[in-house]
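We begin with a single chain expressed as C-alpha cells, specifically the form predicted alone.
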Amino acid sequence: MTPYDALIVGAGFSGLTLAERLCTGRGWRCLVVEKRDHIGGNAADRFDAHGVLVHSYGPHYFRTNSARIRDYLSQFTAWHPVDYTILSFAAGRHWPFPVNLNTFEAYLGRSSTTAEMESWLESHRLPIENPSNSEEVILSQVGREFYELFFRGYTRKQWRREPRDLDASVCGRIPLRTVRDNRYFNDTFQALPKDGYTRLFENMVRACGDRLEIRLRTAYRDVIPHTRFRRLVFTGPVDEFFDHRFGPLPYRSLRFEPESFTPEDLNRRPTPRDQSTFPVPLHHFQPAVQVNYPGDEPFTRIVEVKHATGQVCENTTIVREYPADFAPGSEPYYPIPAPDTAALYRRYEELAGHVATHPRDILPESCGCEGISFIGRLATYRYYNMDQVVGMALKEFEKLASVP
C-alpha cells in the first residue's frame, strides 16, 4: 500500500489550499483524488470553442475583507481588479441591483436624494425587529414593493421554496444602500485571478512539487482500501460520506445553457429599449456581467463573464442559469439553508465530530488513518464564499501543523 501523510478528497479551493499548505508548509506527502476530469472544483474556468474565457460552473466573483487570504492567494496569481455590477430585469426593463439610490430614482422616474430614499424606506418597511427568515429580512429592509419586484420570484426559482421558509442569511447577504453605489459587494478587495482560476490552481499544484500526487476521474472509495494515510481530508457531501445514514441532505443543483455570439450575430440583435440608460459595450451581449431575472422566465440569470475578466475578444459567450432539483448524477451546488435542513445536518455534524477522532469506526484499520477533517461547503453543509472556504482550509492547516 502506497503511504501518504494525507489523502484529500476533492480538488477544489478547500482541498488544494490544504494540500499546498501541508506539502510546502509541513513537507507532507499528499494524495488528492478528484472524481471530475479537472482540478479547481466549481471554480474551474476554461476557454470555450469561441476563444472566450468562461466559468465552467457559473460565475465565481472573488472578493474578501481578509488581507491574510488575499496575500496567500497572491502567491499563485496576479489579480484583475473589478467592481461586479449586476442588473435585474423586471417589469420589462433593467434596474440597478442591489437596491440603491439609482434603483430608487428609476422606481420614481425622477431624481431623488439619500434623505428622500431613507424616508421612503422608513414608511414602507415592515416593523420586524428580529427577522427570522428571508422574507422578513427583505420586508424589514425595503418593504413589499421591492420585495415583490426583485426578490420573491428570484428566490423561489433559485431555491424552490418560499423566502419565508429559508434562513434569514439567504437574502440577508444582499446589501441595501441609500447612496449611488451599484457595486454588488461591499468587500474591500474585489478581483479575479488575472489569468483565470484554473491557472491559479495549477500554480498551487506546481508549488507542491513531487510531494503532491493528483488522480482525476477517481472515486475516493476505490482508493481508500489500497492506500495508507495518516489523515483523511474530506471536502465532498457529508451525507454521502456516511452513506446517507440519516437520509439525504437536500441540495439545489443547476443547469447551464451557454450561447456564443460573433460580432455579426451581435449586430443582428435588436437594440435594447433602455440602451441609453444601460448601454451594451461593443462585442458584448448585455449591459452587465450578470442580469437577474426574477420574473416568469425559467432561468434565474444570464451571465456574460467577459465583462468581469476584461478579456479582449470579438466573440462573446453568455450562460443562462437554470435552477434544478438535485438528483443522483447531478451536482450538489447549494446546501439549502432552512430550519429542517439544519436539523438534519446537525445529526451528520455530530457523527462527523465523532469519526474525526475515531476514524477506525468508519475506515478500514489497514489505512492507518489517525483522524478525519471535514472542510468546505459540502462537507460542512454551509453556504460559504470562496474566501471563507480558503480561510477554513488555512485554519485547518494550523490545526494539523501542530500534529507531531
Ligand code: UDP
Contents of the next structure:
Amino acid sequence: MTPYDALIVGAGFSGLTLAERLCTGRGWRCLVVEKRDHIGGNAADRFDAHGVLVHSYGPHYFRTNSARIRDYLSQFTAWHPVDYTILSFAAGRHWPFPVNLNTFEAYLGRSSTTAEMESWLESHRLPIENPSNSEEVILSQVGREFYELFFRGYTRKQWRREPRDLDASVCGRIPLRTVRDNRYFNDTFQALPKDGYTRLFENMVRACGDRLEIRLRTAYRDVIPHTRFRRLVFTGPVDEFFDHRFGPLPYRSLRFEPESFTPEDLNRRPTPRDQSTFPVPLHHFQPAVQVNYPGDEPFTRIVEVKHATGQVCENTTIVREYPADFAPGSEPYYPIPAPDTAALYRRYEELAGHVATHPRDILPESCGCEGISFIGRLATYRYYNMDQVVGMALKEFEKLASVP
Ligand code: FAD
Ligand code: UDP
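Same protein, different form: I have the form predicted alone, so give me the form predicted together with the ligand.
Zooming out: every chain and molecule, the one shown earlier first.
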C-alpha cells in the first residue's frame, strides 16, 4: 500500500486549495480523488466546440473582500477585472438589477433622485424589524411590488419553495441601492482568472510537483481499501459520507442547456425592442452577461459568459439554467438554506465532529487514518461562494499545519 499524508476527496476549490497548501507548505504527500473526469469541481471552465470559453456548471463570478484570499489565488493566476452587471427580464422588458436608482427610474418611467427613491421605499417597504426569511427580508427592503416583480417567481422556481420557507440570507444576499450602481455585488475585488479557472487549477496542481497525485473518475470508496493515509479530507456531500444514516439532506440541482451562435445566426435574429436602452454588443446574443427570468419561463437565467471573460471571438454561447429536483444521478449543486434542512444537517455535523477525531469509528483500521476534515460547500452544507471555501481551506491548513 502506498502511504500518503492525506487523502483528499474532491478536486474543487476546497480540495485543491488544501492539497496545494499541504504539499508546498508542509511537504506532505497527497492523493486527490475526483469522481468527475476533470479538476476544478463546479468552478471548472472549458472551451466548447465553437471555441467559446464557457463556465461548465453555471456562471462563476469571482469576488471577495479578503486581501488574503485574493493574494493566495494570485500566485496561480493573473486577473481580468470585471464589474459584473446583469439584468432582469420581467413584465416583458429588461430592468437593471439588483434594484437601484436606475431600476426605480425605469419603474416610474421618468428620471428621479436618490432622495425620491428613499422616500418611496420608506412608504412601500413593510415594517419588519428582524426579517426571519427570504420573503420578509425583501418585503422589508423594497416592498411588495419589487418583491413580486423580481424575487417571488425566481425564488420559487430556483428552490421549489416559497421564499418564506428559506433563510433570510438567500434573497438577502442581493444588494439594494438607492444610487446609480448596477453592479451585482459589493465586494472590493471582482475579477475572473485571466486565462480561466481551469488554468488556475492546473497551476495550483503544478506547484505541488510530484508530492501530489490526482486520480480522476475515481470514487473515494474504491480507494479506501487499498490506501494508507494519515488524514482524510472530505469535500463531497456530508450525508453521502455517512450513507444517509439520518436521511438524505435536500439539495437543488440544475440542468444546463447551451446554445451557440455564429455571426450569421446572430444577424438573422430580429432586433430586440429595447436595443437602444440595452444594446447587444457585436457578436453577442444578449445585452448583459446574465439575464434573470423571474416570470413563467421554465429557466431562471440565461448566461453569456463571454461578456465577462472578455474573450474576443465571433461565435458566442449562451447557457439556459433550468432548476431541477435533486435525485440520484444528478449533481447536488445547492444546499438549501432553511430551518428544517439546518436541523437535519446539525445531526450530520455532530457526527462529523465525532469522527473527525475518531476516524476508526467510520474507516477501516487498515487505512491508518488519524483524523478527518470536512470542508467545502457540500461537506459543510453551506451556500458558500468560491472565496469562502478557499478561506475555509486556508483555515483548515493552519489547523493541520500545527499538528506534529
Ligand atoms: P465542489 O466544487 O462541488 O467540489 C467538490 C468535488 O468533489 C466535486 O468535483 C465532486 O465531483 C467531488 N466529489 C463529490 N463526491 C465525491 C466522491 N464520492 N468521490 C470523489 N469525488 C467526489 N461561487 C462564487 O463565488 N461566485 C459565483 O458566481 C458562483 N456561482 C455559482 C453558480 C452555480 C450554478 C453553482 C452551483 C455554484 C456557484 N458558486 C459560485 C459556488 C461555487 O461553485 C462553490 O463555492 C465552489 O465551487 C465550492 O467548491 P468545493 O470544492 O467546496 O465544492
Ligand atoms: N433571486 C431572485 N431574483 C433574482 C436573483 C436572485 O429572487 O433575479 C434570489 C433567488 O432566491 C436566488 C437568490 O436570490 O436563488 C440568490 O441569487 P444569486 O444570483 O446570488 O444566486 P446564485 O448565483 O448563487 O445561483
